[in-house]
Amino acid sequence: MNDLASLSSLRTPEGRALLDAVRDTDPAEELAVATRLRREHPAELVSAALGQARLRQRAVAKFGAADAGRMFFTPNGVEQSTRASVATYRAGRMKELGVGSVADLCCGIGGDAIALARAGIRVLAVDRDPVTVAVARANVEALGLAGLVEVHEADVMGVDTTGYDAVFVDPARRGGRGRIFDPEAYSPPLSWAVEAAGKAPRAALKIAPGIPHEAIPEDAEAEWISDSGDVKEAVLWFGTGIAPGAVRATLLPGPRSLLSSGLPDPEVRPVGRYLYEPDGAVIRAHLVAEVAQQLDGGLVDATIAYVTADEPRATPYATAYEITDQLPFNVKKLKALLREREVGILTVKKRGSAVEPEELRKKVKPQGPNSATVFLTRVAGAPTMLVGHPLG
C-alpha cells in the first residue's frame, strides 16, 4: 500500500470485511483468493487488502499477531520500523526518567509512538511523507491510543518541540542503493538531531548500531539495544543523569544492561576449558572487557572478542561452550575428529576466519548422531579450530 485511495478503501466496512477475510491466505493461494473475490469486490481493493494481509502476516514477527492484525503497513514501514519489544523498553526507560510527554520526530507508520502512549506518555507524531503520516493516524486509532497521540505531517525539521518533556528522533538511515552508514547523511541529519536533543530536557536518537564511536557525541550516554541476541539498535540519550560519554549494553527481554566501566583490553592468554560469544550488544558497545572481568577470563587473541576462562560462570552478557579440542585450520583434522566423534549435526560459528561456514561444513560432511560446535577463529594471531559444546 502506498498511496491515500488504498488505505481510505480499506478502512470502509468493505474494505475491512475482506481484510478479515484474506487475513490467513498462503501467498500460493492469492491468485485463485482473488479470482474469487473479484466477481464481487472491485479489483483494486482486492489487491489492496491482499497485499495489506501479505505485510501484517511479515510484521507479526515485529509487532505480534495481536497488534499487527489491527494495524496497518506499508512496505517501507514494515522494514524500517521498530521491534516492539525495543520500543516498549525504551519508552519504559523513558517514563522511569519522568517524561510525560515526547515530540517523536520522525514518526513513521507509529510504531514508536505506540510504545509510548502504551507507558501512559503524551505524543506528538510528526512525519513530512503524507501516506505515512496517514497510516500512523490508522494505526494509533485502530488500537485505541488517539486520545494520547496527536500524529502532524511536516517536516520535522520546522516543528517547534517546545514544551515537551523529551524529543525522540528516529531519522531514515536508508537511501536509494540501500541502508546509509554516514550519520550525516541520515534524513535529518545526525548532527541536526544531536542539536535538536539540546533544546529539550531530554532526548534519544535513534541510530544504527555500527555507528563508530567517534562518532557519538561526547555529552550522550550511548545504549546499544539486543533482542533475543540479535543485535536491534543504537540509541543516543541525552538528560538520563548519567555521566556524559557513558556506554551500555541492554539485552532483551529481561531488560540486562551492563555499563562501562573504563576497565583496560583484557589479557590474551590460553584457551581454556570454556569460551564464552559475548552477546552483539556487548561487542559493539565495547564492553568485552567488563564481561571478561565478570567471568575472570581473558581473550583467545587481541583482535577477536571470544572469552576464555577455566571455571564455568553464568552470564547472561556471553554464552558459554565447553571445549573439548584445539587444533591448527585443518580441514582433513577437523573431519577426522568428527567422523571419530560421530558428529552429525554441526554448528560452525566464526570470527577473524575468512572460511565461510556452510564452505567447512560441505567439505567435512557431517554424519551421525551427535553434535558439535566448530569456531573458527585465531588464537595468538595463528588461525585456529575450537571444538566444542554449549554449557547447560
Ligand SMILES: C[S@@+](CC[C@H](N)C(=O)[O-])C[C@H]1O[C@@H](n2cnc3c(N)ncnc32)[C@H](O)[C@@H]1O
The other form holds:
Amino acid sequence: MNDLASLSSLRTPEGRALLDAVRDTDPAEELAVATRLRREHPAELVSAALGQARLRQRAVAKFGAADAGRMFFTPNGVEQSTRASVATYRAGRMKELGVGSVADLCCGIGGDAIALARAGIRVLAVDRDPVTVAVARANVEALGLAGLVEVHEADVMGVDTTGYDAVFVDPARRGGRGRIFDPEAYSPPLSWAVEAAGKAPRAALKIAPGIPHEAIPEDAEAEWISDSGDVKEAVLWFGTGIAPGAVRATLLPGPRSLLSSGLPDPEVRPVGRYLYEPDGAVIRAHLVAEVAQQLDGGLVDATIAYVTADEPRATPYATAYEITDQLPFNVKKLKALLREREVGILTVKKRGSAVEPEELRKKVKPQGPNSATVFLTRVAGAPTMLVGHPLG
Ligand SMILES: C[S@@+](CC[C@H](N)C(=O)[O-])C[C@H]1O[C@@H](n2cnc3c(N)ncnc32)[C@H](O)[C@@H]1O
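If the structure you just shared is the form predicted alone, then what does the corresponding form predicted in complex with this ligand look like?
Now the complete complex, all chains and molecules, led by this one.
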C-alpha cells in the first residue's frame, strides 16, 4: 500500500471484505484470484488488498497471526518495525521504571506504540511520513488502543516532549544502500536523540546492534537484546537508576538479563571437556567475561568468544557442547574421523576461520546415522577443529 487513498479504501466495508477474502492467498494463485475479483471490484482495490495481504503475511513473524491479520502495513513499515516480543519487553521495562506516558518519536506503523499502550502507558506517537502516520492510526484503532495513543504527523525535531515521563526514539536506519552504521546518519541523528533524551526524566533510544562501544554516551546504560538466539537490537537507556556506563545483555523469551560487572578479559586456557558458545547479545555487549566466570571457564583464544570449561553448567547465556576431539585444521583428518564415527549430520560452526561451512560439508561428505558439531576456530592462535555435540 503506497498511498492514503489505498488505506482508506481498504478500511471501507468493501475493502475489509476483500481483505478477508484474499487473506490466505497463495502467491502462486495471486494472478488468478486478482482476475476473478476484478470482475466485481475496482482493480486498484483488488491490488491494494492483495498487496496488504502479502504484507500481513510477512508481518506474522513479528506480530503474530492475530495482530498481523488486523493491522495495516507499508513495505518499509513492516521491515523497520520492532517485533512484538522486543517491544513488549521494552514496554515492560518502562512500566517497571514507573513510566506512565511516553513520547514515541519516530513511531513508524506503531510497533512500539502498541506495546507501550498494552502495558498501560499513554503514548504520543509521532512520525513525519503521512502514509505511515495514517497506518499507525489505523493500527491503534484496529487493536482497540486509540484511547491510549495519540498519533501526530510532524518532524520529531520540532516536538515538545515536556510533561512526558519518558522519550523513546527509534530512528530510521536504512539508507538507499542497506543499513546505516554511522549513528549520525540515522534520521534523526543519534546526537539529536541523545539531546532529546537529556530533556526527559527517562529515555530509551533504539540503535543498531553493530554500534561501536566508543559511540555510546557515558551516561547511558546500553542493552543488547536477542530473541531466540538472534540479536535484534541495542537500546541506550537514560535515567534507569543503574550506574551510567552499565552494559546489559537481555535474552528473549525470558527475559534473562546479564549486567556488566567490570571484569577483566577472561584468561586463555587449554580446551576442556565443554565448550560454550555465548549468545550474540552477550558477545555484542562484551559480557563474555561475566559468562566465563559463571562457568568457571576461560577462552580458547584471546580473540575468540568461545568459552571452555571442565564442568557442564546450565546457563541461559550460552549454548553448551561436549567436546570429544580436538584436531589441527585438516580436512582429511576430519573426514576420516567423521567416517569412523559414522557421522551423517554435521553442523559446522565457525569463529575466527575463513572456511565456508558449506564448502567443508561438501569436502567431508558426511555419511551415516550419527550427528556431530564441528567448530572451526583458533585455539591459542592455531587454526583448530573441535568436534562434539550439544549438551541436552
Ligand atoms: C525505524 S522506524 C520506527 C519503527 C517503529 N518503532 C515501529 O516499531 O513500528 C523509523 C521511522 O522514523 C521516521 N522518521 C525519520 N526521521 C524522522 C523525523 N525527523 N521526524 C519524524 N519521523 C521521522 C520514519 O518515517 C520511520 O517511519
